[in-house]
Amino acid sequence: MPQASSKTRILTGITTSGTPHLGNYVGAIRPAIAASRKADAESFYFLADYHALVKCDDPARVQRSTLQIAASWLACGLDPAKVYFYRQSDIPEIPELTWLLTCVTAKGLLNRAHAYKAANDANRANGEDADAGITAGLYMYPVLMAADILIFNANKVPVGRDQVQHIEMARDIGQRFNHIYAGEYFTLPEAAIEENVATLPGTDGRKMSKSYDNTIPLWLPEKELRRAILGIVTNSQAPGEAKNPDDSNLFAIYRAFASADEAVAMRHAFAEGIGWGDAKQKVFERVNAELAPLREKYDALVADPAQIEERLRAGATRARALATPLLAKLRHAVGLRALNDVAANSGQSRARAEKPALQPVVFRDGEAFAFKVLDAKKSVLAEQGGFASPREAMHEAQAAMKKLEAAI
């Protein structure tokens, strides 16, 4: 059954397929760990070693982009005697549970899944069959996301607006399941959006992306992270000549790492026409008065593996003690019991047979939501549109499904 906590849980999860740099840094590392010191909150941050497998196929890779994403984390003060700390394949429930929710999933969802779109989209424009080489871990990953989420029934998942689908599908897989299984087996996550989380520019302008090719790696040692800041593209204005912020890459990275009276007087510097030589160098002795001390912890870190397996194993035993009982009571539910206790439960298995087969479905409608109520057959009993949040459909969905089952 979902957690009596009042603690709101919260789930970060980050893929292990490569090098951690600034924007990382910047976008995800340092707000959560600062989010992770709240006392009203409990914090779930792991290692997505599977869902690298997604997109990387070089084993060396993965194994290494683990340890250096772990040491990352340690290094920059995240502390795993007061969060759950885990690497993804070290929670054997979650495979498990992405099979139960696999058989409680419809197919038509998963077809909405944006990044399968996507993939499907390409071929076509190449004049290629619709699904070649997409996999079917590209088509199941919002499944094994769901699991992620709905093993540790977390309140929030701290997302950009590009992964607020994933969310909503794991509510719309966990919703399926307690319907099914006639229960409240999983609390129904929310999708934080992160509006205010700064996103960098790369050194070619873009946003800062492995992608892109555009990234500045986190750990550089001090003399490369200076020539890599060196190698941003800027415009051709001379010295003197007043410069736009606003319009910067420059100014965007030092400003996310100022003070604000530093961005003040940044800002007053490129009105009074400093040169982009001298700007570059301020960028990097910002920059790197904040990473060196963490550098040199990374740098300890990485040499000591053996150290964050040991943490890593800690968090997952930890983790697992939360996993092992709600898969148990899963497992029940669908009916991976013992055979002695059929009888004890041939009345649930008969009062589940005499409810109507209503299923409520919540989905994105332009910039609102919208819910719909099925039947076994799939027809449409009841509709709306027009709600702000996937919650307050999901809410008045409910209440639909309960008038036309009591009028059944």
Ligand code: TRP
Second form
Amino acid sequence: MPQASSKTRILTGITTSGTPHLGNYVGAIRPAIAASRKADAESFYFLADYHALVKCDDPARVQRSTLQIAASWLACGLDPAKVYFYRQSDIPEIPELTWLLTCVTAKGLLNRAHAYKAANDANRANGEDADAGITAGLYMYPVLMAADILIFNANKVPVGRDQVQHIEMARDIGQRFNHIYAGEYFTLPEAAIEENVATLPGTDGRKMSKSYDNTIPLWLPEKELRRAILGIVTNSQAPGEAKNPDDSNLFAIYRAFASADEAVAMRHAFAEGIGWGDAKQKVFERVNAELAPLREKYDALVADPAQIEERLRAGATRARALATPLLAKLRHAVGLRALNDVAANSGQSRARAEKPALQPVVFRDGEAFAFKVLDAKKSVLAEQGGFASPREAMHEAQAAMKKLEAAI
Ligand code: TRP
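Would you generate the structure of this protein in the form predicted in complex with ligand TRP, following the form predicted alone above?
Every chain and every other molecule in the complex is listed next, the one we just looked at coming first.
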């Protein structure tokens, strides 16, 4: 295995194009931080700001989002001394690897990416050119993501279902590089889908998502959080009517924050016919109890961007200590080498480089024909004469070459 560490490497990126909401907290931030505390894991969490540029061309928004997301993870308890926490654009090895990978990536593979195909389909449905308004950035998104993952030889990549294809592509691309350059340069990553992490419903009952405009921002001040929770859509059952918790987005949100006992008590209250207004107040209190102390930390962190900047840079320095030597090896493997580096056969590209190019030569030798087998330096490795025809000599030369190759 190319990696020295025996710990499982867990890596995930967060695109810095928005503000975190309760769904991100429950579905990604909280479980990831819990996983990072396990002793058998080595975690890599990074701010995917190069990916943000694919979606967002508002520079102020990219910067603001990077600050907010970094502050969110730190406020929620991510310990930057225990994990690798960095910003993608602080690791120049990532875009450099992106190019090396681009050159082994089949264009057809990228044609099949869901996000690109969906954009194509939408254009066609509108009667436009299939590629109208689609940037090469969107097209290359999966290769950049493969570089994020492969540069640190990650084993597991926790992602949502919509990202699974990207992890499969990272495997394909890594495998292809390993094959072409005949070495185990990259660990092949696997997607880790958290089955038991519920997707949080939004205020309208559909999955909480920016694209549905039904989110509750994670760091709303208390009063606004309360107002947002009071705005969650419920059915029209009156107080006193028994309510079904399994059919209620309000209950689903409560459960994501409650202990098992609290959830049982709330089920009971539903059966007893708690009014929606009272239920919402309880949900607000429970959510706020968890978030209030974190919110205080978040506010302090956001007010001190210099401190966050420093932590991210320190994280990048640690991460680059891993990325730089791997990239050096990869550059060598593909032939980006110092010109006075004559040890062309050294390093990992063994299988290819060490195989000397053998060459058969057939020539007339008096009345008969003969062959020689030469290596790359024109040394004679085999020679034999006495053949009746050049064809026969060539045939024997090739047999001799096969034997020599097998012996090397
Ligand atoms: N594409 C991911 C998303 O939209 C973000 C991301 C970028 C990522 N690079 C990554 C996730 C590497 C996991 C690993 O959610």
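For clarity, a rigid core is taken as the largest C-alpha set superposing within 1.5 Å between two forms. Because the structure is a prediction, the values reported are computed rather than measured. Numbering follows the first chain given and starts at 1.
- In the core-superposed comparison between these two forms, residue 366 has its Cα shifted by at least 2 Å.
- Once you line up the core between these two forms, the Cα of residue 58 stays within less than 2 Å of where it was.
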